[in-house]
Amino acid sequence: MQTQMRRVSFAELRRLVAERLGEKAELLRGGWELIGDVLVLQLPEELFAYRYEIGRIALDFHPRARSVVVRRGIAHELRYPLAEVVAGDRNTLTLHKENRCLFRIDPCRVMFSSGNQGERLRMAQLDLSGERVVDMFAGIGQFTIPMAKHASPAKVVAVEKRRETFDFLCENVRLNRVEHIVEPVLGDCRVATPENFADRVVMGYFFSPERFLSTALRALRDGGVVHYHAIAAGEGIDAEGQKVVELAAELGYSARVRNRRIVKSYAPKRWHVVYDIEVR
């Protein structure tokens, strides 16, 4: 007889934490990320001193967790995770499976967000038949791999600046058997992005992305689409998209927002948004 894995919830974890820490457990919010078999938590400063105790509770509680990691954010333009193993196996190298894609990843060494899952799925569902694509901030391949595996592009040039992350990208290209489609490129996208090449550009980096817009526009060969990621305040979501259109006009391009999508909450009243910018 097959054993059924028990259902787990963040609310139940918080109840267990409350049994040890009392009312402090109310500060535990935001859920978790399960990346492969590594459980990633984010704790407020008030609970950071209790991270090892909370980690042990979470490890005992979650049936699929081999390690528990507390992540405090992402540092630097190279996207270093500020993360620490607080319970379980200290080797956090894992294999994450999603939408028939495989991602070799270490959440303590490279960035990966479960909150972007919906956007990864959307990229996989696009019809890119015959298109040439540039992924300017490829990371470990979170958008490159789903596009290459499911959306039928002719070619994807995946640019990544950080050497360690680039090595994961190359491994994930091999794991998913898309070497004939994906060309990984190590370098700063402002230098390494090919010009007059692409039908579509993915800009999956939302810290002052306007710095990189001119590079994305020059990558297009005869107009096309730029997937522009940004952080926008709740009341300024549409204004942020219009700003991209105006910046493109200043650079000599005609553009319009064809679609915009909220990817996830980033902070109170601030959202991670992607704008599909049609450029002519």
Second form
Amino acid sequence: MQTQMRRVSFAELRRLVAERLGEKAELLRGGWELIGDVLVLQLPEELFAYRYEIGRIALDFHPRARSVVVRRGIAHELRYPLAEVVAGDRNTLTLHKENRCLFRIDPCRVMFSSGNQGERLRMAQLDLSGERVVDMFAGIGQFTIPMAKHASPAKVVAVEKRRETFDFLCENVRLNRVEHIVEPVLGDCRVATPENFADRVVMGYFFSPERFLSTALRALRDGGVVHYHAIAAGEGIDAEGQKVVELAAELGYSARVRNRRIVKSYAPKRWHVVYDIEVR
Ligand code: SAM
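With the form predicted alone done, generate the form predicted in complex with S-adenosylmethionine in the same format.
And the full complex, kicking off with our chain again.
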């Protein structure tokens, strides 16, 4: 007898939800993220009252989900997820595997963005042979771990301000056996970033990142590259990069945008963009 393969697509989940909730299911548009074995859903306000029902449907449907979480957003500069388990196991600590990197993570406690996957891959593909890198907003190691594991840097100093996130970072350094490359540092990057040290700085934080540019520039030892993340409006992407160049000039550095890349859509007509700023 031939076994029928079940299609695991978001459209199929929406169809199943529609069987129970009718046309309200059309409001289900946010997509999902599978982080380890935790399925993270984003629901519009109108469907929030149905979250447990939708969670149960999603848990029955997705073959790899152990828990279903509804995330309403990420709050505060230290990126606390506003998340609730709506079905399945209430313990959401999980192991996420990507590009031969392991991430221990709890999506209800710390942030991990599936939308940044392309950028994580790009950072892994850089040739960092012999380079010293500072990751000023390391989180649980989303960029630090792929760089250390695949791009051969001499050293990565990974700075994270929030204690709980820092603990995950340290665990991920151990899990991926990159202790000899990565030095996790707990603290505010404006204080904890080493000066006159790096060939490359990653600024993976896009809320008013200009506040941190002077720290990034001082971290460079003899020029180098700053991966500057920002939010830009559709028509203002190049202007945003130019602003960084001008700000660097005001701070006494000669800089140019070597490359820019759209990481993901952030809101209607607004983009999360990374600018590779070459500094001399
Ligand atoms: N770089 C990762 C990425 O884009 O996937 C995740 C970073 S997350 C967006 C930003 C991280 O920076 C959070 O873990 C937050 O706690 C941390 N953070 C915020 N302000 C900071 C500061 N002033 N110094 C160091 N870390 C900070």
